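Encoded as structure tokens, the following chain is the form predicted alone, with no partner shown.
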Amino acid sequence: MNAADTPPVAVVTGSSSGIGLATTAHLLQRGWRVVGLDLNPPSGDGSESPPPDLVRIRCDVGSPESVEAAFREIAGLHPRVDALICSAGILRIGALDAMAVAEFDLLFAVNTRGPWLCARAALPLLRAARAAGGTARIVFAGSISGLRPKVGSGAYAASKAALHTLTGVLAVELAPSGILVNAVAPGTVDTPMMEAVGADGGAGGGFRPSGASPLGRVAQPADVVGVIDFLLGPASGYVTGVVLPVDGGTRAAYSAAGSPPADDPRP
């Protein structure tokens, strides 16, 4: 059977909260079969029963044990999969000086190792979906501060420049089988994550809490959600290895003399 004949499947990590959720009820509404992976369960008082199109699975994208269990039972339900959106992400602030070697070590196991793995698990089903002629994407979820970084987040901004230059190469390498693979940096986003991290304030890091951006407000998770689906859709055919910025003009310049605005939204 042609892919084109059946739903597209999505892989969808960090499904259950923040972009990833945001993500996976767009795709669902958009008529796609969608596996939601993610450490934690969804929020809720679990009442309510998953849409039909949706398959939750408990995964540590941190884990390469815990990764390819997820992918061994994604590939029991489904022979092909059309993309892969890897949303699920940490973010610890604080100076570099003072950051644990463990909290280090956990910023780029999820938010760098965690895709790569993701990934190499996907690729035989995506290459399904290409030999069965379909699509196959893979989108990453960096970030703005990958591409200029802040004080009090430089670890979190180094695995997310990591993660953007994997995004290039894996392009490249992948080229040859048709899987396209970009990455989206969204700036400020009103998520749980950034709700937590305001909260905290960055005592003793020189972190700043999150504020507008040039465009006068954070994104909301559709903001990026838009973008995701244009690098899913056939418009974006022709585009690979790309690192797209949505932070509402965030990085276009600075406010004055070379410094960040005194409200400055960068993650």
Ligand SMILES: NC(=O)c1ccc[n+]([C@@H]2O[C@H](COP(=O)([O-])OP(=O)(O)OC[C@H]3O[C@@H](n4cnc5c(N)ncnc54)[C@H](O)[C@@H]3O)[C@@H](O)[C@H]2O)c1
Given for the second form:
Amino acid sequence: MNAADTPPVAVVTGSSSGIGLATTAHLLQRGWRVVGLDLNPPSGDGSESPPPDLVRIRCDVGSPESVEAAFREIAGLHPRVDALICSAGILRIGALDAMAVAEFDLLFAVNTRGPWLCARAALPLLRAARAAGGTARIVFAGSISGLRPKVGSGAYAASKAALHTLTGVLAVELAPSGILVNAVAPGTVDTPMMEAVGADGGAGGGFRPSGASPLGRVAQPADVVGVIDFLLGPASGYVTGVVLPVDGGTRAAYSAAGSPPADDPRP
Ligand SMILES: NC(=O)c1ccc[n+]([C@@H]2O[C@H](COP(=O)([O-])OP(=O)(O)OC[C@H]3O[C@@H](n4cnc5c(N)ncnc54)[C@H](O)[C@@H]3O)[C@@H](O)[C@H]2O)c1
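Structure of the form predicted in complex with the named molecule (previous: the form predicted alone):
Below: every chain and molecule of the assembly, starting with the one above.
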């Protein structure tokens, strides 16, 4: 993975839950050193000490000051970063005419500005990885919502569509430096984020998660982690600027139907 003899280093945002937590565990298992950034600690009683190759730093990815402070700390720990995986994100559901301005702004602060701030702050360390002869990758967690928006999650979808746009432009801007930038766009994944939607009880302005895909099930975090792993590995060395759906064919089924499926609330 990297030219130096030391293990590769990844920074994972949203490392305390869901896809970020599963990515962190996967990378540690594969011999990476991981710095996990999250607003919150992982759930549990806090009695477990983190594995030796994991450092957790509290960080609000939507805050420039918080992100800069976190990356100053990371630079003190590691001379280079081989991969940045931005999984931190929030979902707010509700019809656009009822959404509060603060909620709208928060979605964009965390889901769009956050990955941009982290990528910008990580650049010197990613460039150092390249200078050492290693690879340097950025993977954002986009969403199928950004490709196929739905009633009841319009602001979330817009924040992810904007992130998809940043993915392509950043990929081109960073191409000369050899840093590859891609996004995964999951459909419904079985994580605490979706559990929270389920608990909403239908009060979300008509929003319904897509549910089981044509493959007959909802994704598990591991389904997304496998694709992130591909985007970090040698087999994807010629892949950049891509938004890769990981949705079990949900979007394709929607397109193939020619009109919204019966259970889709979109008019
Ligand atoms: N679960 C899904 O169905 C699904 C589908 C498509 C896209 N995604 C995207 O995948 C990513 C991961 O989602 P998940 O399902 O694992 O969610 P999750 O809620 O399980 O985990 C998100 C993590 O982000 C952290 N976080 C939230 N705001 C933060 C902030 N300001 N700064 C730092 N950390 C913050 C949370 O504390 C949490 O640990 C998100 O970007 C989400 O939008 C999820």
